[in-house]
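Below, in structure tokens: the form predicted on its own, a single chain.
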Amino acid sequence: MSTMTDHRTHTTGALVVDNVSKSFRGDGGLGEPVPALGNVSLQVDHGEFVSLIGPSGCGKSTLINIAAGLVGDYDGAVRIHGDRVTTPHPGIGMVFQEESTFPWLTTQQNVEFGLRMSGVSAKERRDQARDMIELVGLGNAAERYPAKLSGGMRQRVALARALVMEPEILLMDEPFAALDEQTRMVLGEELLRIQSKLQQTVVFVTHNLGEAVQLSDRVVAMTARPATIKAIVEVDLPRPRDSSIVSSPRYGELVAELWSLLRDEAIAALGERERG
């Protein structure tokens, strides 16, 4: 049995989420508070790939935005190697679901952007960006503008722009959601290759259960709102992995296990949306 309830709340991990709760107020901040997260605790160790799954609107994105230092006014604490995160942290990189490339900049210029804002010299940032562009497989597209790139290529640009800043932890909020299934699987393979090479710590939000199994060391299943951790599933598939893993019986078993954990939560969330 691979389902676990040990949330590893001690403070030795690369990223520690300690008893985090968050509510939002509607009607311009004048409405009743609506709880989004309820006492979430989680530890992610160095070099680990952890995915968050759960019903739509349960608070996964809220949790990852809190971890990134983008959302404040919450109870509990988030720490990187013991340092509390209260604002955007240089040790954290973020890749969003939404289109985030600058359309007026080439691939090279997009990837250089953060380095330029940090005062890195022109030659150094050019070399670092070029290396990262090669790493994500866009060496032939360095001088193209986003309008000339496919959706999958633009997400590679966003990934390169985050990674070139050498973050200790990479947070990814449904980065492949707008892409077709084949492109998602190819980019999943690329992400695993890069993460293995850089020994990156990754927290990845997804609605796709197969994607979570393909990529992760552990998958965190969250309840309907207010989100808590229902269970953590260890993904005991061998590494290195590629998309051929989807044909293995164990892959299918793990996807089924995740769905059994989420089915009631998805029904509860759907009922809440219909009432709301």
The other form holds:
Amino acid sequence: MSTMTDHRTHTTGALVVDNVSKSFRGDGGLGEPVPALGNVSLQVDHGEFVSLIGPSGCGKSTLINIAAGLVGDYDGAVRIHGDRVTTPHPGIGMVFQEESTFPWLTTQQNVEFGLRMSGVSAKERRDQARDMIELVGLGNAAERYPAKLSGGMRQRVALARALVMEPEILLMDEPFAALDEQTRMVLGEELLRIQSKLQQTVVFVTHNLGEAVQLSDRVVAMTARPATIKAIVEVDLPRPRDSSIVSSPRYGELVAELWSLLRDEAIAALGERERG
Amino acid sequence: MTTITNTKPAGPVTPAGRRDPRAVWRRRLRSLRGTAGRLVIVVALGAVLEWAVASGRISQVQLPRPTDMLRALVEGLLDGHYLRLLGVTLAETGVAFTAAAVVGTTLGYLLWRRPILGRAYEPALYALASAPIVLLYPVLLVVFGRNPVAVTVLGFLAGLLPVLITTFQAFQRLNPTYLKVARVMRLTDRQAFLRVLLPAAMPSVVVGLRLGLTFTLLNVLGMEYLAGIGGVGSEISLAYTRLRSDEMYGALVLSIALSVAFLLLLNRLTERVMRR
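Return one more block: the form predicted together with the partner chain, after the form predicted on its own shown previously.
Let's see the whole complex now, leading with the same chain.
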């Protein structure tokens, strides 16, 4: 039996989400406010891998966008080093679900991009990017343009581009959602390896329960709109992990537990969408 | 059961990522063959016309022999008269197009950057773009006089609209994730514009520039013809009124050569931008 912890809030920790709410107005800002997030509190510790799961459209991405500083107007506080986040924080790196590699740059140039913009010397950024490209397993594709790479390889480029900046917190918004199941498994495994090597703090949004269990230290299950935290499930699977973990009985139990938490929410969310 | 398939690297790229020189040669040979094929068609058509005119099936007044057209063309080129005309047309087109490119891309960007301007002017722009701009020529004659400046202004106006509209659309269709990447990386406005927005929009902007150059050239030649001022177009009109059909066709061939030269130039330019 896994432990379900209370929704704790501490003042330390890499990322502190303190009583955050957010509403959107429809009809070009003139309609009734629709709540997307309701009083969410959460703390992510240094080196921790936390996944957010919930029914689609529940507001997981809203939360991660607030943490990224892309949504500045919200209630409550997301804090990094005690500072309330309203614009992108320098300690944040982000990987998106959608295509985000720059098609006019090679893998090497894509990964160097952030370093170049922040004024790192040519030699230094070449070496750092080179190492990161090796780390994500793209050593032989450094000079290729994204058009010549598969979807999975492009996501590796996006991951390397974020990691090379050595972010304190890596935010990943459904990064593998557009990939096929096998690629997703392989990339999940790669991410585990990279994360254990770099001790990277990661907040990972997904709607894939197995992926959440495979990767995370804790999984935050969210309710249907407006999203609140329903439960936080500690994943007590041993590390280091690889994809073989999916055959362990404990993995199956944890996925089942998450599903039992989410089932009603998923149905509620579906009903809401069908009602329009 | 295991199936072993023969996996050969596809395409002209060797495993080391270098281009295979044989494949490059094969491609060059193919493109050379294409050019030769097109030349054969032109020469064959010329031969048919030559025969039709020489045998009296087509009157010499309507159509001179292709060899006579060529003689007029070569004579015109040798005595420097055609070169002078070409110079005038090229100068008008060059100035008009450069101005259209600079003003069009800037205004297109501004319309996107200030959505209220975009919403206000978009319908008017589409309406103007389908209007026969060339009919403004009497107005321009009155304002600027019978000189190449009037021609240049018309060329500018004709090229401006396609450049402006495609630039506006190029920015509208930008992948919004690129903008998020730029924000999370905390790029300055200048960096975001030069390093992300501009290269991302470039392939579509180039399409607009191609259109713009074509429109500019067409309108420059058209107004030269209609008003009898400037370069190649005025020569066609002069030869036409003098019933010198060999000279008229010679100048026509000259203007076609000019368009083809521009087209090849643009293809090269597009290839460079689209190579990725």
